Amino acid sequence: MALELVRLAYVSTLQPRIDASDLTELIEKAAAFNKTQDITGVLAIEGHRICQILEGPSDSVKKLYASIQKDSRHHGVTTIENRPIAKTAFESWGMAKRNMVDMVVYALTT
């Protein structure tokens, strides 16, 4: 039986104390963890606003998102989309920091 894949997109606001070095460390750790969980996606940051799309096995994405919602480094975590998908769209992106416009353009064209 195949795993159910989901796409979950959310927005949030970083706490003012979070700086560029904090983000770099967070992104590196998240990318390594996500790879072990078969989670792909993309993270866009503009100022202190975050938009992230996570894709992968439903249970893995659900657990990761629960952790994100409890993370004190940001607040106002709001789900934009959470739905089953047939296949992932962001495998080649990695969990790298992207420009918000790049991510929106890609999402609208897939």
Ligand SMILES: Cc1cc2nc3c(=O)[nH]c(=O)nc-3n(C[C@H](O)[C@H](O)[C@H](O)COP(=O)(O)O)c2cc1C
The other form holds:
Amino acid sequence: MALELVRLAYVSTLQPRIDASDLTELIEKAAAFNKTQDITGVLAIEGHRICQILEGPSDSVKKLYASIQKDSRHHGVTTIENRPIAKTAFESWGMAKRNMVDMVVYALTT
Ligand SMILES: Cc1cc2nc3c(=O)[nH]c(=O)nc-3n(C[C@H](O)[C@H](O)[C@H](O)COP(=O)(O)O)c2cc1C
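Having seen the form predicted alone, could you now give me the structure of the form predicted in complex with this ligand?
What follows is the entire complex, opening with the chain shown before.
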């Protein structure tokens, strides 16, 4: 079903050469693109470790994840969740840089 809503979560590790200013640009572009695809979620960063949650129409999330997996700015991309959902849970977060602990607390308390 084309409009099936899914949640996909993965973890990865940024390349050592990537610094905070690279991420600011990446996140701005990502937020703008995700909006055009009705994709919401959260990007948590701790040091060089990444955890991102993407929620949205299954086709759009699948295509975006294929690009993210090929992105040479990070490695070790490991899917931790990929399943249909009835409704999104992270839409109010915006695709902005977040603290991992905040994200875990939110996920466990809502
Ligand atoms: C950790 C990480 C998270 C990313 N998240 C997104 C995202 O949420 N949305 C997005 O459009 N691009 C995101 N990107 C960038 C994509 O990997 C890719 O550069 C972008 O989709 C453009 O792909 P293209 O050059 O194949 O068109 C992310 C990249 C990294 C390294």
